[in-house]
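One chain comes next, on its own, written out as structure tokens in the form predicted alone.
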Amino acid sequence: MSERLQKFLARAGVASRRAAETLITAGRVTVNGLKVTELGSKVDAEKDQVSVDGKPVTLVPQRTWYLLNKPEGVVTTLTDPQGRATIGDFVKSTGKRLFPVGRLDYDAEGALLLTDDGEISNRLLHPRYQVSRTYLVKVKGDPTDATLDKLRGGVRLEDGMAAPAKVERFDKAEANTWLEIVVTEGRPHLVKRLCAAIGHPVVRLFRPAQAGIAVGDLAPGELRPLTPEEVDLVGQVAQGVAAPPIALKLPPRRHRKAQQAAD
């Protein structure tokens, strides 16, 4: 089955589709020994021999990707010696050997990717690539403009200075405030520690998307496989391409009596 050459190169992990197009037009790609520079060129992965800079390109085994809307009260591990609910409970339903891409705190909610693609997962998490992580954060009280400016400028934590890439007010919730906070590093409990450092502890933490894949209408505890286009997007984000903006919306209200006043 034939496909566009740039898509084949992206699937093989050579580069993102856009970067693959640059390789093609630069004359660095050959198909069956012949240089190909036309972007509309197609190849058959089972029959054609593709090379970049003289090195053969082979497809990696097809990987599996799922998106879970992680509910609160779930540990982001495959097993838990304390007997708490874990991500492993959701993985079982797929019938596949998957692991979570990074972590969300026990009481945090939202987008969590599950995969068997260790290479892409590592790139998404490695500090070198500074992949943005966007959170909607309900904090106690109503931070002043001066307080938010202090947070934007960076605060000193026990493991060094830290500064979000973005801090904006998102919504008001009675005595509390929803903030949009974007960070580009994965230190443990970073968002919670940042908010505590300015005197506004986190009441609720929600991640609306991961690597450009949004929770959307997925209910808490539901998961779904990624589409081929979404898998391609995750690969591009791992290569350093900025994920397209998504429309942020608050998670559903939680109905437990103890939390109704806070929500």
Ligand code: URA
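Positions refer to the first chain, counted from 1. By rigid core we mean the largest C-alpha set that fits within 1.5 Å across both forms. These numbers come from a predicted model, not from an experiment. What changes on going to the form predicted together with the ligand:
Rigid-part membership between the two forms differs between Ala15 and Arg103 [C-alpha given to the better-fitting superposition]. Superposing C-alpha atoms between the two forms reveals a rigid-body rotation of the smaller part against the larger of 85 degrees.
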The other form holds:
Amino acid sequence: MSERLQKFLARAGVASRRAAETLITAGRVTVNGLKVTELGSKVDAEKDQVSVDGKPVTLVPQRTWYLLNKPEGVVTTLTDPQGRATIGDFVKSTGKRLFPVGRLDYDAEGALLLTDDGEISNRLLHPRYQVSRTYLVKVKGDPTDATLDKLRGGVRLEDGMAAPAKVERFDKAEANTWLEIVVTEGRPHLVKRLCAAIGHPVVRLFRPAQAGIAVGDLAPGELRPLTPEEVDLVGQVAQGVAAPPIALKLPPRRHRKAQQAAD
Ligand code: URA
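Shown: the form predicted alone; wanted: the form predicted together with the ligand:
Expanding to the full complex; the earlier chain stays at the top.
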């Protein structure tokens, strides 16, 4: 589809439409190698090669980002052969083709980003970039200081050593304990396996934020698009910038029956 050259330049973020007109009349813009100074000229973004001062202009595709507060009892896949509730049900409600950035277990809750930006998503997940993941984890019993130190020092799992970047007590819950655990890798069920390895199995697993984007006031099962500032922040975190700390808050208490089952 063709469009006016100045509109294309504005859409590509080169300049405002008015400033793009000045670039064109000043003879600084070429289309397929030929200087164009006519303001009415049309270009096809798919086919024509537009340059400004000799530098090719490319359109950055618009990407979509959502944050879901994943409830427990939802599989992080787009479809499930067993017919369980999936992330796909939430994606459908956006009317866009999005996929989850990584996974949260079926029974885990909290921040899960949905996007169509494969590049940033890969960077957030790739072990090379060691992006931190913070979890609030309710574990059975009350681990001693010595046990937490052992966890901090790293434990041997069946797929190799794993050492969390941070382990702190966060809150007490009757016979159980909430821990804050930060890891920098995404091995399957890593947090559950770490806690099981020190003899304190996980009874509840909540991720308060992903890539710096906090669940905040989103209720379980709610989702919202990210603001442009949040999309920027996610991009920075994917580049290795540490996300600013967020105020950690426990997830809402489960209703009695589920609570008893979990305890
Ligand atoms: N670690 C786990 O064990 N489960 C998750 O869903 C995320 C991290």
